[in-house]
Every structure is written in C-alpha cells, then in structure tokens.
Amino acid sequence: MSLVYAGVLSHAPGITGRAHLVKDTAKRDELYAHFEQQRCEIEATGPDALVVIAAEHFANFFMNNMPAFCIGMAETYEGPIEDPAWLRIERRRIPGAPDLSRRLVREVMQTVDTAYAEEWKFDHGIMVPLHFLTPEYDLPVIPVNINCQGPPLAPLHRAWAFGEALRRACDSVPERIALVGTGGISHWPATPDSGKINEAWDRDFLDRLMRLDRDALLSYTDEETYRDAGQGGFEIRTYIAAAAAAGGPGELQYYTPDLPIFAVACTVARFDIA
C-alpha cells in the first residue's frame, strides 16, 4: 500500500496574510498547533511525495480552458502567484516529482479523464498548506486541481470517482505518498458576505465526511450548497476526493468558526487508510 497518509485542511489566504490582525491570538495559535501536528503525522509516515488536492482560483486556469481535473507534472513549481507581501509567504520554487506524476496520471486515466500541466504557479490554495506542512519546501509536491470555481462543475460523484482513481494510482507505484485535500467549507470569499460562516452546515458536512457516508456526501446539489454555504462551499469537492482516496473513516482533529478574519471556519482532519 503506497498511500500512507490522507487528510484535509483549510487554505484561506487570511490564515497567513491576516494572521497579524487576529485579536484572539490563542485561538490562532491553537489552529497553528494542529497544522503542526498534521505536519508531524505526515512526516512520520516517511512520504516520498505529497499530493495536494486543491481548488485553483483562476490563477492558471480560466474560462478559456477550465479542466474539471488536472494533475501537475513539472520538475519545479513557483509560488505564490499572488503578492508575497499580501499573503505573507515568500515566493520560492517547490520541487515536483515529474516521473511519479506521469505514472499517476496514466493510472488515473484508466478510469477518470484528467488534464495535466507541466507549468503551474501555485496560488494560496496550495501555498498556505505547504507553508505549514512542508515549511522547508523539501518534500516533492504533486499538485492536483479540481475545478470549484467556474460552472459547470464536475458532479460530486465524479469528484469521488477521481479520489478513488488517485488511490488506485498511488497504490500502483512503489513510492510512499501522502495526500491532503484543501479548501474551505461554507464561505463567501470576495463578496459582501466575506467572513460569514454557516457553522451548522459545516458541522453536518464534516459529520458526513468523518463517517465516510458516501451517499450523504454525494446528495448535496450545487444549488443547495450555493444557498447554504456560498460559492466557496463548492470546494467540498477537494475534501470528498481526499476521503474517497483514503477509503476509511476520519477523525476531526480541529474545527473552529471563531477566526472570522480568515473568512472561513478552519479545519484539520485525518482519515484511516482502508
């Protein structure tokens, strides 16, 4: 079994970019401590590469070419594509794993069509997780994007199938692979409702996710998600894909809606590898 770790975490730009403005610094530091715990858990599995399933924010893909799924195959990646002073993460190059990526892409494509990219500049959706999980940027990264921005979006059952395809691909290679899904749950970024959080909706979704209740997870419609969780709620696809890749129930290690300046409730969780 080559998938050695699977989990999820939040990636909002405010987690680093507005950290200095947080009034409840104890709550912020508690979140950071759980990120550090996740980093240690990943490191303990001895991974050869980290797969990051993220939602890209029109930094590389736009409406002239919006793949439902894309996997990176570059030697190196650069990030953040945003202003480093705004995100408070220094711009740098991140190592890739092109040979491993190519083998994963070939296997994924046996059941799910995916695009690939040999050029990719990371935005906050990947850079914020890497800032905490690979602070030395010395672990090769394989970026994976699910379109959560530009409708029509891939149906949730396709996100699940994509996660299962990633799992089969990971288990087909000898390398040890850690995998995280990163996104937000309910949030309304770049709107007048930015900072709003639907805690009840979040907790219901996380309950379904931790129980790995496939039918319940796939029962959401985009219309319901948009109404109850905002356009940012479409990023549940990254969490669903990570859960499907793991194949086992999860443990919610941290959730807090009490850092609204980050404009999303912050989550850290891990899954059993079935």
The other form holds:
Amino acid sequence: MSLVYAGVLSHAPGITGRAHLVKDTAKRDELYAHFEQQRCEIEATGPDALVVIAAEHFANFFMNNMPAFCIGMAETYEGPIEDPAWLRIERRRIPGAPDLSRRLVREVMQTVDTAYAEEWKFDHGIMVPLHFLTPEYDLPVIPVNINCQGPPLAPLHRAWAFGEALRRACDSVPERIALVGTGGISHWPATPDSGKINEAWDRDFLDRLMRLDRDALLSYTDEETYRDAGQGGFEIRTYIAAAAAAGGPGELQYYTPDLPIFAVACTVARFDIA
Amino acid sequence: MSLYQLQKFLYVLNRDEQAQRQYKADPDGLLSGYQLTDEEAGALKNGDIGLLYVLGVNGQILMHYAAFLGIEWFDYLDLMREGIRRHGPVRAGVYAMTGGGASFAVEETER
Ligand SMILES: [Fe+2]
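The form predicted together with its partner chain is what I want next, because the block you gave corresponds to the form predicted alone; please supply it.
Expanding to the full complex; the earlier chain stays at the top.
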C-alpha cells in the first residue's frame, strides 16, 4: 500500500493573511502548533509526494468550463494567485510530480471521469496548507480539485467515490503518497458574515467524519448545508473525499471556533489508513 | 444583467498580470471586451465593492479583487454592508448576507 498518510486541515486565507489581526495570539499559536505537528507526522511517513484535495475559489476553474473533479499533472505550479502581501505568503513555484500524476489520473479514470490540468495557479486553498505542511516547498505536490464553488456541485456520494478512486490509484503506484483534504466546515467566507460559525453543526459533521460513517456523511443535501453551514460548507466534499481515501476512522486533533477572524473553525485531523 | 460576464471580467483580472496592468492604465479598453450593462461597467471602473456584492458576484473573486485594490479587511466587510444598505439584498448567487449585518469576528467588534 502506498498511501502513507491521510488527514484534513483548514485553509482559510485569514490563517496567514490576517494572523496579525488576531487578539488571542496564544490560541493562534496553538493552531499553528497543530499544523506543525501534522507536518511532522507527514514527514515521518517519508512521502514522495503530497496530494492536496482542495476546493479552489474560481482561481483556475470557472463557469466557462467547470470540472467536477480535476487532478494536476504539471511539472511545476505557481502560487499564490492572490496578492502575496494580502495572503502574506510569498509567490513562488512549487514542484509537481507529472509522471506520478499521470499514473494516478489513469487509475482514477477507471471509475471517475476526472479532468486533468497541466496549468494550475494555486490559490489560498492550497497555499495556506503548503505554507504549514511543506514550508520549504521541497515536497512534490499533486493538486486535486473538487468544485465546491460554482453550483451545480458533484453529489456527496461522488466525492466519496472520487476519494475511493484516489485511494485505489495511490495503491497502484510504488511511490509513498501523503494525502490531505482541505476545506471549510460551516462558514460564510467572503460575505459580511465572515466569522460566523455553527459549532454544533461542525461538531456533528466532524463526529460523522471521524467515525467514517459513510451514510451519515452522505446524507446532507446542499440545501441543508447552505442553510446550516453556509456556502462555505459546500467544501465538506474535500473532507469526505479524504476520508473515503483513508478508509479508516479518524482522530480529531484540533478544532477551535475561537478564532473567528480566520472565518472558519480551524481543524486538524488524521485518519487511519485501512 | 450580465452577471456571468461581470464575474468573468474579475476572474480574468484576478489571474492575469497583464489585465491588471491594463485595468490601471486603460480600464475602458479592458472593459470593452465584455458585454456589460452601464451599471456593471461603472461598478468595475469605480471598484464599487458594495454594488458588485449586491449584483451577485461570487464572494471569493470579489474578495480577491478587493485585495487587489488594496482595501483593508474590515473596510472590505463594511463596503459589502454599505452596498446592501444602498442597493438592497444580494440579487443572485450563494454569497448572500444572512447575519443581518452583524459582525462575527470578535476582533472586529472590539475595534
Ligand atoms: Fe475555501
């Protein structure tokens, strides 16, 4: 088996871009310490590449030609696409793994008709995780996108199937692959309600996720998610895909609703690979 | 109402440095490539975050655009609220304001 790590983490741009506006700096640093712990756990598995299942924000994929799922196959990527001073992450090139990407895509396509892309400018949805997980940008990255931005969105059961397909693909190659899903749970980002969080909904969702309760995870309708968790809640697809790829229960290592300036309750979790 | 074109303009602007330079040097030239109403073109020319928000521009590309314009975070949130005060509720899309204009970030309410 060549999936060596699977987990999830938050990616809100405020985590880096508004770090200086945080009042509770001890809480912020506690979050950063958990990202660092996740980095160490990933590093300890000796990965050859990091697959990031993200939900980008109209940076590459737009309503002119929107794929439900896409996998990067580029030599290198560039990011952040946003103003680097705003995100507080310097613009740079990030190494890809084109040959590995191609083999993964081929295997995923046995069951899911994924799109693929040799051009991809990373937005905060990938740059914030990389900032914490590969701060030297020396680990080849394979970006994966699930459209959570422009409805109609892929049904949750397809996000699950996509995660399973990614797992099968990882298991079909000799390389050691670490995989993270990155998204928001309940949040209303990029609206005047930024900072609004539905903690009860989050905790219930994360409970289903950590138990790997497939039926409970797939039972949300988009109407319910929008009502209870905001349009940002559509990003649960990335968490669901990561869980499906892992195949085992998870451990919620960190959750805090106490940094609303980051616009989401920040989360770090790891799954058993089963 | 040509919301798709309006958003396409911002999508291109957000990712294309040449478009960013042209936006500053020759906005009319850049805008002429899109089928926009006068209201939409004016909002883009003036960087009217509040009106663009109410017109239903996807929040993520609007946030990115506000950052490009150098608007500070809390001012950007206020501009969206101000847009709603002036023009009424968000007319399209999934980025409607649902919190009645309240501030949800502690840091902001203490400002
Ligand atoms: Fe996001």
